[in-house]
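In structure tokens, one chain follows: the form predicted alone.
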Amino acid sequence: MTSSSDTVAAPAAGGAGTADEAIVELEGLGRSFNGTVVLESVDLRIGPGEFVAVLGHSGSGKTTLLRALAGLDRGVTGRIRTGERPAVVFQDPRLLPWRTVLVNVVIGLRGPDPEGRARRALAEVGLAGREQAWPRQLSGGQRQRVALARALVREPDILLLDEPFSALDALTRVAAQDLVNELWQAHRPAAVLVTHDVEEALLLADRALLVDRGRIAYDEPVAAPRPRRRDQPQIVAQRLDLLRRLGVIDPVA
């Protein structure tokens, strides 16, 4: 999907890759609600297969940015070019409670053998054999796995994750993070994860962005090589830096 408020093509700023390679190019992106500026002059480029995590305080503009990338907000200004096949996984799995797991994944799916593709996607997220279950019969983590299957079966070129683990308990959250990492490695869409969890961002992403008062205040690659561990020195150091920038710990600590 491509949308723009400017008919003149211009190079986007930030990130790696050329303009032709980029899945996402934002230039001067802005958004206001009732006179309150939520996003201001955001420039961003995301390459194919790149995983970007977006951090920031509540109200900083993170989710507004993700909605713009998903094509869900027609009120943004500036130049925006995003994926042609976006898929979104929200905090709430948004499953239809009166439909089975399989039907929830198949709904709206086009192309040959949609049911077979949905079954394979469910198997990939560890839910083989649960196709005929009702959403109420699943745990919160399992429902979020269905949402991931529903997104990935559509073969997105950009996967947008809006705090998808926030409602999960600590152990389920770790398992869900590992699953997203495995699925991303296998399918390699560009991915944008909105999260409040600095450690989560550094374990999963290639780049970490910090949004502050509607602007990108920090855009740096994650220093640690993959596969990553929470105790890697690069993860520990970058986590402390980001927590200081977020004001969670004392800047001189």
Given for the second form:
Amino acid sequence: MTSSSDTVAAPAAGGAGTADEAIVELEGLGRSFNGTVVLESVDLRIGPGEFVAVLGHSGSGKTTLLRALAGLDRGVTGRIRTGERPAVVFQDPRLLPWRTVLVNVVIGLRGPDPEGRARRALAEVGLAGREQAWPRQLSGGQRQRVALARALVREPDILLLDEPFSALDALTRVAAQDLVNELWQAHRPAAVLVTHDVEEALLLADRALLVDRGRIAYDEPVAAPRPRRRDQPQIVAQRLDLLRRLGVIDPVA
Amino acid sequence: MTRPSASSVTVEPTAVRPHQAAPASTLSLRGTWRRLTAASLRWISPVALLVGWQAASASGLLSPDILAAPTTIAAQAWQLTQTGELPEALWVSLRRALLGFVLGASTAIVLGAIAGRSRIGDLLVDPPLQMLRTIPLFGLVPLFILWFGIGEFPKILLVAIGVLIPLYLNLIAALRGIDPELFEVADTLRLNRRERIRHVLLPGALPGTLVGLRQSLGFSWLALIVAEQINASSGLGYMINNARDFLQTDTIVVGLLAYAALGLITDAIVRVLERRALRWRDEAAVA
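Having seen the form predicted alone, please provide the structure of the form predicted in complex with its partner chain.
Below is the whole assembly, all chains and molecules, this chain first.
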């Protein structure tokens, strides 16, 4: 499993995928809650700039994996090395409702000119001019874009996305996926996207993982060249394969 | 607060009459006129009561020993203000309420912070306060007199306890009610302690705390009135009790109105605070 990830990481990160430069290295990662094993001996290596999608059923342990990568879970066992500057975008935007959009982005930001950087990040996600709005005055899609700006302004070496589009309506979701793709291309952090949506995973990621009962059951590169479209033959084929592995009844075949 | 809605309810059914095809401008004018009449209608019964009261007093039906005439009360209020008796009494009562409020509120904040933020603190602080809550506050008066005599301290203490309980209860409920996911965000953003308190903890607990603040302010006036009834040699309660001994019903009513005015003023202050602090909620609701 580790060897296959190395070969995938190399092209995505422009040749910077050697073992000692990996952003994420997990060896024998485990997690159990009150005796129930959620993750079991997970080995994973993610190179700089690599975009990995993590698929799996509810309760498969994929969100637990992401929380471990974010450093939010102190109960994991095994060897874990993750990014030095992880940033997380959750399923819901989790903005502070009592702070303006700008303060939500600027909060906790270190270094020179935090406010200018926050304004630029907001402009990048298409929210220039809404700096002084309250989060409740924004739509769901706009709030999620604020959450993206808040994550990106920290210049993360790993961007962790926990089903960030699942609460959005279908049209907003497509726009948000495109935005994430653009931002990732522009900033090139390593990225981990946890999702239920196979198509979304294949459109965005360099590599798709399938987590099943706490283990990584599938770890393959996404072969389709970029820019990606839903109807690329490689995408269609890999989608069918993944849906079959997920045990979803295949509607097309 | 319920007044505008009540008046609009009474106006609405007559305003929307399908066969009245009037131009829009006349309609809105008529609407304004109706609202104005509705507003003035609200004054009819209070004014009638006042006039009736005055008439009953003037005709001798209502003895001044039972209740003084409104005009006599107004004259007495002016008189008491002129002599400085009323301002002096107001100031003494206000000072007691303020001291008691500051003592009770600061204790509530310290205890609430201890109990709301740590498990051990909660176990140590919460039980005695829950016990104190079940004791009727005014039942403590005899004990307070035995312990502290009849000076200023037992009065201030009674107000302080009246403030402490509702504020403490609302404060810990507010602290516990903060979305734990926001603390997780604070973790991922690597906020330091100060930023956490300033951006998550304080604003998160503020709405509930303000509810507690209003409750406890209402309670502090009540506690003050009771405390001043017991025995006081100054303040509004003293003024009222003294007037009772001389059957001066006009002075008693002036004292009651002064209490009411103090309560209204503090309530208005909290409401202004609320409006400023909760802009993020109200402005978003309007948009």
